[in-house]
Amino acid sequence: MHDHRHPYDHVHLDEPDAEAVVHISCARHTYEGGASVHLCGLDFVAHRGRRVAILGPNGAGKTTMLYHVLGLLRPSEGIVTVFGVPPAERWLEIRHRIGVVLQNVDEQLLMPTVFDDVAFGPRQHGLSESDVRDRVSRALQELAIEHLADRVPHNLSGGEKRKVALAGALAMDPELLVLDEPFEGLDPESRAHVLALLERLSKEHGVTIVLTTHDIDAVPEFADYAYVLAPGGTIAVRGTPEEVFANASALRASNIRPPILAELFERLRGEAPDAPEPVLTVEDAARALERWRRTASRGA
């Protein structure tokens, strides 16, 4: 039967208490060769409808964390639950609720055309071909890549491949999106488009989004909540972007620089003690500088 639902209609936003969609507590994984990642320290929690960023240096365990969420790794100790169940043991029960974009998108794009790649997930779940076409069309439109439908994925640019992989994730009508470095290879316009799309998915449709990124300047624009991993996988800091980026010592320990706007305002305050406190977004910066200008004008 044809599916006339609006995308993500299955997500309810009127829950009295926020649901913990993802929960990780002191999970340990040991790779062949003996290298161990212990995702301990603070618990990691992603609530329904929230956008959560994971930050940390290379080798800290960001991808290991995502692989546990996706059931690709099984912890040797500790707790990992997604929608209340351990994903490595009960993946088949929850996979239809999750959309995924891996860092190496070439591993995901295996079909002869972009259309077929985006359609792969819905087809695997047995949807009718008319429903599949509706979902694919909708996902391609969301990413503004309808013109790529008949292209061979292998021949696309890196940024185009990433958008195709994201379209494939959206075609699953997910309740949870798991994204590994989703902004990599995107030009500024595409990056802004994807940021706006992710915000709309979370705010309007209650989709939970968990992503890793090295794009520090995207975090204040994207995240409701951020976690910082120290080398070895310890979850060292968690909080809003403002709280996380105010913790200078933890950022230094994880080799993470603050967003460029925060650095700019810190330098301003070094030159002018009455300069505004550091802010993290362009809109906040514009307002703060305008207030500072007006105050300076009145005192002149």
Contents of the next structure:
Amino acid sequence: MHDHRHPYDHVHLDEPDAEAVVHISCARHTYEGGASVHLCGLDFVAHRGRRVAILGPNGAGKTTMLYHVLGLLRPSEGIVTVFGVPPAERWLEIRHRIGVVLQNVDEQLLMPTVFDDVAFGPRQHGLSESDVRDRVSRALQELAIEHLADRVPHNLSGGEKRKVALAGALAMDPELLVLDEPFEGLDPESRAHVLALLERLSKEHGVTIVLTTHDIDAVPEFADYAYVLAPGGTIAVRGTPEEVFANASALRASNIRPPILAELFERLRGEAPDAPEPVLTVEDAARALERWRRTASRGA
Amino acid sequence: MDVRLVDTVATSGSSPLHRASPRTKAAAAALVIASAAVTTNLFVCTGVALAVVAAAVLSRIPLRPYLSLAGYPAVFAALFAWASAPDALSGALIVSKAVTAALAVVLLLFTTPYPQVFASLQRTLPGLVGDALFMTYRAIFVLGEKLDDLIVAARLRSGAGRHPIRSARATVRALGNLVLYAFDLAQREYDILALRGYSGRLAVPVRRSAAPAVDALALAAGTAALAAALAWRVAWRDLLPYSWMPLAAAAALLVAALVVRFARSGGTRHA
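To complete the pair, please output the form predicted in complex with its partner chain; the form predicted on its own was given just before.
And the full complex, kicking off with our chain again.
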């Protein structure tokens, strides 16, 4: 079999032996209208158990990248592998290991009740009805939506629909979760709940999570790694959220505004050179500001 | 057309017909359709239609959307009758046949969650056909909602308002967009099915009946409708003077069903 491994850039920075669950290298897709997305520059790699965010302006190719991962698009050149196989050619072999929530959840909800919709995937895979019930109950419980089980999905709010779609993905006990804009339409409490759930899935169950988002402030809370796409699909920046958001010029080139805390600390440093280094989470910011306040009061 | 209403009523309804076996209901609907196809007597056909409406009344489904959905085929049947029927009576029979069949199918959809309807059909149809029907059913409602949005958008952007010609132009433009959207939707729906595990045959567990007596009654009623249609077709010379009887019986049944329904709803309100 053809070895899809790229000679460089596929090794986990901290764990050289970590399995690369998703690997994209210079994949190109040309749409019927002639527009081409070339996912090149850096390689995209998502290692097992890691949470990876994909950022980029509208039309940069985030969804195209996810569609390649899901085997819905076949690259005209370059390499895309998921669990070591090209997904467009061997999707049937790997699909039971992958959970998906697409951006338009309305089209993803097919069944007349929430319970039946969450059960759709397990039933298609031929699981026994008792196993299906266990999985559905667990998935509904994980997302705290057991009370919606008998409701008609189309009557739910946007946030509730998104949770139902996510429950449908979780019911498959996936090893890889692919999420397109999962925080869209969620209220702050639900967003925090989903963030905590994703962290638990990745840390306790080793689930690899690949998601696209415009919710920049969620990235430091959520992601172990982030990739930034420039217009046209070039993978321009890769690193931890701290590394990515420190690269102001690349972010500007991709029309991405840094998280609000990063902007605040940049502004502070512009006005007071002894102000703390930028941090990205509220807890870190509180600690840094408290230290700065103490230092300043001692100096006075 | 509101898929949400049909889904809600079919899923959350608790009438005896809702609790009956989906397969039995599908079989009863097929018998009614067969009776509408076989009959050559307008009174018998209208009687069967009234009996189906009586069942809908007793099932406590919302009557206005039920009747308006079932009325769609009447428009096309009327056009067909106008073009081809030799006289008014034949034309009325054509329309009545179409409406009777539609009433039975829409009643089935209002009392049975649609995956259960298609799970029942899968037994008798090739897998691909059953699945295609399942997706076509969903697509019709999705496209209906999309068309409403497109017409509003086209009218607002063209400033058509109530002007009939501009409004017609806007509607045609919306229809054109809808065709393109439908192609796109078909691909997306297939992708979603594939992503969610579909591999050539939808797996839907068939729900068992929670009201066996209603199963028997529905089958008996469907059989009676077909028997009456056959009898009036075969022995029409002898039975023609008695054609009013099935119609009168069905009308009496409908009145009784309406009285029961309004008595119950009045009782509920007072309680």
